[in-house]
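Only one chain is given next, in structure tokens, and it is the form predicted alone.
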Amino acid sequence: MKKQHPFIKCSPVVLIPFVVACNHNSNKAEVKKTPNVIIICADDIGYGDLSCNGERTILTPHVDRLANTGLRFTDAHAVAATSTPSRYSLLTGHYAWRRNDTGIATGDAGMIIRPEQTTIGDAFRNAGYTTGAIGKWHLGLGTEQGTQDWNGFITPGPEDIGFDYSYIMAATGDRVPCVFVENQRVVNLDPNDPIAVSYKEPFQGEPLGKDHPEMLTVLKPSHGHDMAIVNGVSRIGYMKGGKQALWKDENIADSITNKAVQFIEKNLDKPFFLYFATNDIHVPRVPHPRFAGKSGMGPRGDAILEFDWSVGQIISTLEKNGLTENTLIILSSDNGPVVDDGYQDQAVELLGEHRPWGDFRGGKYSNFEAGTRVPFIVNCPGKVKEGVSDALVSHIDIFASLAKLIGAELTPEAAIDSKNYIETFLGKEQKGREYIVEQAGALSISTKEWKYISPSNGGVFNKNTNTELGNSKEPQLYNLLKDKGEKNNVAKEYPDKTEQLKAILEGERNNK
């Protein structure tokens, strides 16, 4: 049964003057539709691993015709600089650090976003949208950890939380069970091999990487990594059975390209609202043979020609059937790159002269604005301002963004962190956020011109990803239009900018 949300009331009236605008060659039946609405989101894609945003070692042009036919931004960020806190901010308008439980989901982990939650999936459907989630899903199933019934019915899940339809990965590519989910069910799975799965102990007679090597015919773990074999690639936790619904790695993109675009189709004549979050580029990267070497930067390079392929074949599904004008594209990365993030796949030794963070410092897991500062592309032709903005903008605010869009009023209750920035997404005006607040080993408020780190006992460096986590015991101030790189920090210089950043972020703490 689909939930009627009581924090959402719907003023559908205030549509018209949107799609008039992205249908100005529209007959009057047509300009009656309500718009459509996709949300793409990257993984572990950073500001500099697209050709739009000033790297020339590599050519997305699908993404780059985004962007040039729709308004790209230059500063704007993801919540936090990992995958599961990013989503469930940008899917809630809520912080992920106001609760305890939202760190990088494991593979049986249960649903991080609970069913009495408002979600961005719940206003659209209830502003009488169809609803869909595709691809990496990375937010947990079922009730609690390790209870979920892998073999039946998986409940709660994307259906609770505001999706009419869902063909996700049941956790992340690297993590166990290695399957697709259709409508919280396993795909393809042979009721006389049951699957089984455990992040604590292993299966007895189930090889793991740590011991069989030899097993690792397609990639090999550089660090982690070392547990259940899946396609000749070792994972984090364990599992037995499903070998009939085991997904392929090569074909990942494919498959949720697919059901992406076949949720188009299917609903070409009723308002659709669908969250595509893609796989790439996020480990272990094992591109199809159609762009395995194309990049000349290994795997890594590879899944960014990948990606970019599967924003064309987007496009072309909305060109083909005539809504182009009648869709607003968000496209942007649920957080900063990661080159080695856990196997020997020659993305150190094949980047050459690429910058997947562009001018800035950290990435992945990291408190610099390399973390969280991430591609950010909004296109609907006749509506979107073509150019770039240089707002400050954060994925905290889609949600209540696209509410007002659609005409979906949210009461106080829901989507508590999110404020509306639609005229801003939409390039009618400049102004953006005065501050945003990010998450990674501590939090940190930035401006367009200051940031502030708070301090944390944390570890500075992660050697393992090579990565500088921007941790540290004192308050860090960094002046960004002078330090772009983050390299002097200020805070003794400028004592009142920094108790001033603080004060605000204690009060954004204390804001429950």
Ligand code: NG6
Contents of the next structure:
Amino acid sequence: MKKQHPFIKCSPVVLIPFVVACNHNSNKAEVKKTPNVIIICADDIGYGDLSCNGERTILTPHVDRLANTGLRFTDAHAVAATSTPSRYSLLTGHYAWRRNDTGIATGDAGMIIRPEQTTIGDAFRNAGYTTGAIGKWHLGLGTEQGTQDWNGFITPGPEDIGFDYSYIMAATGDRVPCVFVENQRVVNLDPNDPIAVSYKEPFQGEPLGKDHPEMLTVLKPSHGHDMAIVNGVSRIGYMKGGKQALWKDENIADSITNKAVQFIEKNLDKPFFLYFATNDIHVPRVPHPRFAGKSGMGPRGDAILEFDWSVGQIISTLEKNGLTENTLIILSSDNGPVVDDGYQDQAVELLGEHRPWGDFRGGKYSNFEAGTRVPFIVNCPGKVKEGVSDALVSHIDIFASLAKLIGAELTPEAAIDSKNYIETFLGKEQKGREYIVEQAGALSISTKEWKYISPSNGGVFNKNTNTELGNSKEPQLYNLLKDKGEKNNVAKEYPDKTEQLKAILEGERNNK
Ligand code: NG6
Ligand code: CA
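Switch from the form predicted alone, shown above, to the form predicted together with the named molecule and output its structure.
Time for the whole complex; same chain goes first.
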């Protein structure tokens, strides 16, 4: 079901053969022209969770190294404050809020990005790159919810939207099916123990977390997550069968990091694009024993260390193979941080002085800054200027910017919301976007100075996750330069500014 890609034309320059310069003493001119690109997308890691962003309560030396030898952004934003819309927007360059079916996906959701859409994977593939998607997917698989053949070839899937190779978790760690899917087939599946998945009804005879707390030997829920029990952890959704294929939570980081390393090592002599989406630090947080207990902050902190280790593995694989200088890495997170996201993992009790959200208000799920202001590092020694950039940037522009970098021309139908800011991402320019659009319970628009949050009827506070959601029936306006923590709503004092931003947001909404 591989599709043609009518939307992308390739400029001939990108087809220059790619040769790996293993011998650093060689006098031969560098033949490599097109850089490899790796997007490392963390899950729920907040701005303050990485030591390079200032909170030195937990140390992330590998990430910090990328920051120190690359460009660290202080005002970079995911498009949305939850995973599915955030990732959809990043991979398509199309705002998720333009559609009404891009909310947090179930584990049996149909593939949200349709094969006829152009993704960043398509852009790279058509430019002659080998493309891979490894780790958390959460963008649905198959045609329609609940219709996947988990025991056969699951289609459509990543290969239909630009990824030559895929090794993914269908949704999240806390959603069934708890199996890896490699090139659209469940890994290690015993045909005599077929998998069945439902988000509607439990399977007869399968114990549920809500009825069998004694079986929750690894983690118990704090809210929700009381359905299928897999490996001593209850999850969202119902599942039966596939015992041999079930992942082991403590090995997820090892499994996907090893696959990422293998993908790089298989593509040493040709350009590659890798979307590496970690499971860390999403719930359930069950880090490997190598990391368990090491942060002093419980599993949430340990999962940050595990994430940092994964980043270190990628860096050392590039180094070992002489690819560091020809590989552009973008490291970011899909949305802001949450401490208690539904399991009793002591994240709240052991947080201490650590501020996952840094100086910002809110967190995952929130319209306030910490919902979408995420860590963002671009690294490519020699090509990216070292330092810190305060430019206002958004994940929405990664697509068009990388397309420009590799010389892939996009027709107007592709990545309609994405603009080319490659010079800013490489640190050659300081100028960022004039404004960004963000999505949580409401839509917001921010410039460097002002943030307008449109009125909404959504909840004000989520007591389960202890999140200030930033919804209000009144328009909200904050001065982000004077009031980083969004404490004073000045919409009434600045009616013109409020109206102006509202009008721009309306314009964006009605655009296209
Ligand atoms: C919520 C889950 C939360 C997490 C989130 C998605 C409950 C009570 N909460 O509905 O645990 O899975 O969805 O997170 O079920 S995300 O980072 O993938 O968007
Ligand atoms: Ca997330």
